[in-house]
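The chain below stands alone and is given in structure tokens; this is the form predicted on its own.
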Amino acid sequence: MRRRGKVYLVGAGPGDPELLTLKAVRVLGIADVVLVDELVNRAVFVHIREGARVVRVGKRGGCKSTSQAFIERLLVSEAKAGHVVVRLKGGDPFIFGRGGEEAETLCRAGVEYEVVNGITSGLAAATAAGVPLTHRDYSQGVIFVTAHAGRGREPDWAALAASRMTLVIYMGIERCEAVESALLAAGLSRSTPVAVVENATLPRERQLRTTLGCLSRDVAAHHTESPSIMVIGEVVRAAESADRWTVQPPMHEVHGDSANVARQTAITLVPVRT
């Protein structure tokens, strides 16, 4: 009797191997395929089992990336023979992570599938930049958006200026002189300050603090590229008063084990062929 199959959707978090929660670590120890992201830090294949086969699906901003609809097929197909699948995301499967579109197809195809969440980059980035993304002296929420929208979909940028909260903007780098235009066009003050974040919590993260009326032109000058989160918002005052803004590399660098070095060269990468 053939082994019934189940995928796991599991967020590797914003990039330091050290933000894996534990029940991440533990189904990629039972996985016999992981269909990894491009955003995934190679660190964590260490709790990866031997033996497991490691597809990488790409999905990085900007470049070519394999198919959606590919992905979705081959994580049906692999469950179907009876195959343990781990579907590993940078951040988390729910946050901007298409795990909604691979739930609803694991869903129709009658595969069984779990979501284990991961630390999302908006938040991770916001912290590192030592922003709390909600204060009571700031604001009173947060709201997470996208400059990308499917099907040629704007964000409602006027409905955002008028929450008065902190808006956290992933895939904006891009875009940050639209962003810029639309939320001052909006009614925000170009003295709102913003924080900007890139390769947050990695060993090369980089900085930016500005304005909105200076984000796109600051942006530019300092080459800030992606992925980066944009955190907008009086709240980034908070961290202005903590003088939080130096912030420490995190302790693990990406090869700073050999231990792990000598694991990762053990698992094989298998080339996507859609």
Second form
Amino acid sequence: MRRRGKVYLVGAGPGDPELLTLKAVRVLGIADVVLVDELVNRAVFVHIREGARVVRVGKRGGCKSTSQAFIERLLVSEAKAGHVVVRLKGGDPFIFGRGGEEAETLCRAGVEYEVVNGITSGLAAATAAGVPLTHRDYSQGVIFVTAHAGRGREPDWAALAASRMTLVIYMGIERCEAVESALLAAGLSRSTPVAVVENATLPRERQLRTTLGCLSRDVAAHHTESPSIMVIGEVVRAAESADRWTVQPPMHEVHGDSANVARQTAITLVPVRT
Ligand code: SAH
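Next up, the form predicted in complex with S-adenosyl-L-homocysteine in place of the form predicted on its own?
Full complex below, order starting with the chain above.
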């Protein structure tokens, strides 16, 4: 009788290969086929079993990429052929990773599957920026939200602003101007602190500390690009106390305007891992 196949939907974490879970490492070691997303750091490939087939199915910045429907068909057909399939995704598979859609397809097709959590980039980016997301002096909670207005659905920025929660925004860097104006229009103060982390936990990580009122201007000035996470809320101020205890490499760049404004509006762009 043919071996029953199985699909593991696995989170590869934000980039640093040491942030991979032990379970992710184990299933990479037993996989016959590994379907890898663009954002996954190649450094994790060392855990893939020798002889396994690795298929890269990236989709970045509007480039030509494998369609979601094709990926899902491949997951089903490989599993039905009796293979152990790992679908390796950046961060966590169930946080903006379309893992939910893949799980539904597998379920409908009667394919056994298991989800292996990864550290989502929103958590990793906040930590990289020294932001303790739920520090009780500043915030009662945190909201993960995408700024990507997919399928014509714009997030309810007014409700988000009214929540007073820390906002962790995914896929937002290209839309930061819209995010800034929507949150300002919803009543958030221009001085609300913001941390932007590009390529969190990777050697090329960059951080930008600014305020909501200067967000789009500073993102443009520093050419901050995707993949980036924006953390918006009073809790970003807590990162300043972390700064005092963290030995930073020399500042890459300090925005000119920061000299004559309060410390919390100073803008730093720091390559933290050199
Ligand atoms: N499933 C992923 C998110 C996929 S959506 C997760 O849990 O992290 C893609 C978005 O994730 C990017 O647009 C960016 O906002 C964010 N992202 C992924 N990796 C990142 C990284 N290393 N640094 C900063 N943002 C990242």
